[in-house]
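Take a look at this single chain in structure tokens; it is the form predicted on its own.
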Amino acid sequence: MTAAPTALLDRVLGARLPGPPDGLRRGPFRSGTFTSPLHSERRAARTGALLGIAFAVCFLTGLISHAIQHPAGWFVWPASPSWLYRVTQGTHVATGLASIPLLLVKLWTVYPKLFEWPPAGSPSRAISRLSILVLVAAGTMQLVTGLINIAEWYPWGFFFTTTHYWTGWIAIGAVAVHVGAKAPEIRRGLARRGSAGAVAGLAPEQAAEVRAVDDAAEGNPVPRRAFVAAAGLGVAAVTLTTVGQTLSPLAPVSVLSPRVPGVGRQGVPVRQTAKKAGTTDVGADYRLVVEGPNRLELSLADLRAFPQRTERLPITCVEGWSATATWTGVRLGDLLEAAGLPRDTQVTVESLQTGGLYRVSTVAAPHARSPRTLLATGLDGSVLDPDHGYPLRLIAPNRPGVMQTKWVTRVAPGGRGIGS
């Protein structure tokens, strides 16, 4: 762009805009409404830095778990370490709660500039704040929607996985704009107080301000620091509160976590049922379908025939949860390779269910060829419950829960991903 169209746009950008009569200040409008020190350019900006680790932390995290369920062509999720899916979706969930208390504090620092007046001086101001209302919006969203969807509550009629993730990405370009715009801002409220860099290139009487405002803040140390602490527990609360879904130790005090490691069916949480599945009446006809050169036709009693291998493993659901617990069955490899198909072969295993979106995943070559691949038909030493995939389900190495297929009937080379 050249200068002359550089300079026009600046101006128009910058132009002051007519504003409103003083007779409309009423209210929270009025000067001097707002004189809580608390709600400062550096408050706003430490909450906001804590905020935005949070957020970014969430959306890389979530960025995993949506390649491992839809991987592009390049993408390769390993077999091992077999708890680092555990972690990773553990922190996405855990960081997006813990950022529920931190958004709630941010909005409240900054609150009072919905009531500046005049509300835009210019249309890059009224520019700006428009923006703000986007990453307000798109983040309330994400962290609103991710918390009713761990709950199993679904009161919308979009299909929350996808929404979720193109959302993500409004928010998290949102908060980069934010950033950007607010730069100067953000630089002042980091700085330490009292230093050069917290009033460098103010105008004198911006400089007097800020520096007002943190004077005002050192004499009332008891508030500020109440806040800081209420932030602090708000955060540590939701935290442990619901962290032990993932870390098993903390399970006793996860009062609010919506599975719990230990309770459920066998001592495993349950997400999806039989009965809700249609996988209720399973009888002697059951077979294992394993297409390939040698394609196999197995009853459970050819199953067993079979080396039996045992593995202890984790599932991890997508909503955070996890549980370890020791798997017994049939290597998928083994099954493979007596198909007369390579160990490494890619599959889609296939579930008695009828419908679902679930109902088919993809095991990759790391996982198929993974000596820790199960098709299992035990759990802790008993037969499987209909609720855990009776007669056999899919357990595999660092994969999330809804790509651990129950209730297998049918095993085939091919596949790009869940629903394929």
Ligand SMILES: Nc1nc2c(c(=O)[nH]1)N[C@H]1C(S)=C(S)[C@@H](COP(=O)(O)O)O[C@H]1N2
Contents of the next structure:
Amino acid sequence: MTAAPTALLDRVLGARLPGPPDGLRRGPFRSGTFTSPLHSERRAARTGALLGIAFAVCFLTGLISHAIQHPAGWFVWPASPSWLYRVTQGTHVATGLASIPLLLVKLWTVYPKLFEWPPAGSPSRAISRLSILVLVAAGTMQLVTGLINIAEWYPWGFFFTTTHYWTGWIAIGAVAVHVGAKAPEIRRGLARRGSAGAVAGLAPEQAAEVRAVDDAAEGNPVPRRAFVAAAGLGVAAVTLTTVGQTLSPLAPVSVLSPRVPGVGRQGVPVRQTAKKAGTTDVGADYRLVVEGPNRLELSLADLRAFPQRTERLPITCVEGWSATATWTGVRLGDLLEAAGLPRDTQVTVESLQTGGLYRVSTVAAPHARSPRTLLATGLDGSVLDPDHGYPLRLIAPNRPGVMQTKWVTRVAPGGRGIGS
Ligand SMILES: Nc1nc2c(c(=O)[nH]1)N[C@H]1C(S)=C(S)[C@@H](COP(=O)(O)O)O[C@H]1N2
Ligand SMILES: [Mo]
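Could I see the form predicted together with this ligand next, after the form predicted on its own?
Below is the entire complex, every chain and molecule, led by the chain shown above.
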């Protein structure tokens, strides 16, 4: 990086734009309308850093979830450890929810600036403000669509996941532009570590001076501490009241989530009932078809003749809840081998369900070959409840709930991603 282009960029970005007429300075646009000492650079930068971390972690864990469900050729998601997706998806939902109070706090620390006059001033300010507008809109969209999903309300079908995915990219792009445009303020704000700590990179007497300036700007430390405590409480409350949907000790306080471990048919939450899926009439003519060089057509009695395996595995819904149960059934690999296929054949698993978004799923090679991947007929020692997929369901380690297909009737080589 040389000085000349930087200087040129600074000159262009720092150029003054003509201001609008004074007659428009009304309401919140009047000068000196907002005067809280807590609207400081330090407060804004620190809240922003936390929000930035929450957004980044949420974005990355979201990408992982998306990649598992819509795998590109190069993407391989392992079958073990069996709890990994539980952690990444739990983190996705938790960081997404934590950013609601953080975003509100962040907006509060900077809101006088949102009404700054003139609206643009310079090109860099115009870019920065535009990035905030995009960020707030995209962030709100993500939270609303995410919460609608957690509430298990799918008014728009596939529209939801597609929108949630692409808006994620818009939001993270806006964060990048915003951080770029605000780099000097962020650096200054973060260098000031608060009156108790040191001030990064400064000699003690200079540090004391900076702290004095900060304290004067933010007023006395008591309201500042109260502010930090209130913001922290907001984040903690939102997080604690939702992670209970996957951490059972916190289940009693999990008031924000519709699903709780241990509550539901056979002690496991139900995502889609057999009645809604139209899969309640399973008769003696039920067959599992496994396509292959040696095509199989198996009745439930035939399935019982295969070696029976038992695995303790979680169901982890993309909505954030998860529940562990003990599943009994036949190894997928055993069935593939009996059908004349290699154990690591990628297969598509199909449900008796005739419609719906999740009637088929693809089992990629790592999961097909995993000895823990079952076509289960039993749950916690009893026959599967219709709502959990009677007569047969897929249950595999480290896999999103949407891909744990219920009411399975056909397994065939090929396929990619859910819904394919
Ligand atoms: N055929 C079919 N299988 C399905 C679904 C579905 O709608 N149809 N829902 C999936 C989703 S989103 C989840 S989280 C799990 C939940 O399994 P459970 O209802 O037994 O807890 O089932 C999956 N299997
Ligand atoms: Mo799910």
